[in-house]
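In the block that follows, a single chain appears as structure tokens, in the form predicted on its own.
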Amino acid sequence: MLRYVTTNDGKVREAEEYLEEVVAVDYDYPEIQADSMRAIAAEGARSAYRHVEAPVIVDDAGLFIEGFDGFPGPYSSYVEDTLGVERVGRLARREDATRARFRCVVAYCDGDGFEATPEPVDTEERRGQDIAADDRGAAATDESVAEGALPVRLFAGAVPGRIVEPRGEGGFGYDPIFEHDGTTFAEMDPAEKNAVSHRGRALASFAEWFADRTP
């Protein structure tokens, strides 16, 4: 059984499209302040694994507006809570900064090491630290794990789009203002969104790897 640390039912439904046995876990892990979603997701997965003592996945996702140098990016959740989705959309359209991209990082931790591969593995402990922008994600061997850090495997997904007037009743977060191929994420049904979404792409990559990881 794989634990997905989230309280968002929509995320769980997306994961169920790719994973056979996944269950939501409500755990409010401490989120480090960082400019890198890889760092945030990796440290969240470490904290969650220590809490549940079982294999876990954690995701971190954000809206990156090109004309705003990627803002709100890793701070998307905070900006949603403080400024609101519609205000972000209005600002982007007013400044003619509508080109955007959704990005997601899925982080997996099960307490064991990983064989060295080209895919990212994070082994840097960051508890209590602020992290500058860092997308290193270098591969790690079991020897590096022996030094004490819990390794975390990282899987990324992204989808391009543009910021538009809010449309649609589905989805969550920034979905109503993010249009991909003429349709906002909030206008898509779950199957349509899963097929193209940033989280779906990251989960698909993870699921393919995880199938070989599990007996």
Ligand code: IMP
Given for the second form:
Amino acid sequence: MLRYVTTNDGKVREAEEYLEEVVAVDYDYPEIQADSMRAIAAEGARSAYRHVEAPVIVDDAGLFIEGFDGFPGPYSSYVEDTLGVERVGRLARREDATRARFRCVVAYCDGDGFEATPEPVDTEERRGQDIAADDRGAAATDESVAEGALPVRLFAGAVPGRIVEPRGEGGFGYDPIFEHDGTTFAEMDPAEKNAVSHRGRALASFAEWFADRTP
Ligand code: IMP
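Can I get the form predicted in complex with inosinic acid as well, since the one above is the form predicted on its own?
Every component of the complex follows; first up is the chain already shown.
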């Protein structure tokens, strides 16, 4: 039985499309402050695993506006709570910085040793590589796993789009201002969003790997 540790029910509904046996665990694990979503997700999975003591996934996601050097990125939640989605949208449109992408990193931890993703290290030099790796998926790097750290496996997904005036009633967060192929995420039903979304892509690659891991 796999636990999706999150306080967001919408994420678990999305995961159910990819995973047969997944249950939600409503636990608000402490999030480290870092510029790398891979590092945030990895630490989140470790905290979540220590809390539930069973196989877990967590995810970290954010909106990256290209013309704003990736802002709000890993700070998307803070910016949603402070500036608000509509102001972020207005700002991006006013500055003609509408190209954007959502990124998501799903992190798995079960306390066991397995072929873990090398430890993401959040340093200035690595940042560019981290972003590229987020787009490629669980890409290997030459970093070694920090000694004593619980092994974690990371799966990434990204989706390109553009920032538009808010449209649609569905979804959550930045969905109303994010348009992909002419439709905002808030105008899609959950299955449509899942088929193209950053989280859907990350979950699909996790599900493929996990199917081989399950006896
Ligand atoms: P978290 O990873 O759930 O903490 O999300 C970080 C921030 O990104 C929050 O402000 C979410 O509302 C936003 N966010 C994450 N995923 C999505 C999505 O699929 N659509 C819209 N906003 C999202």
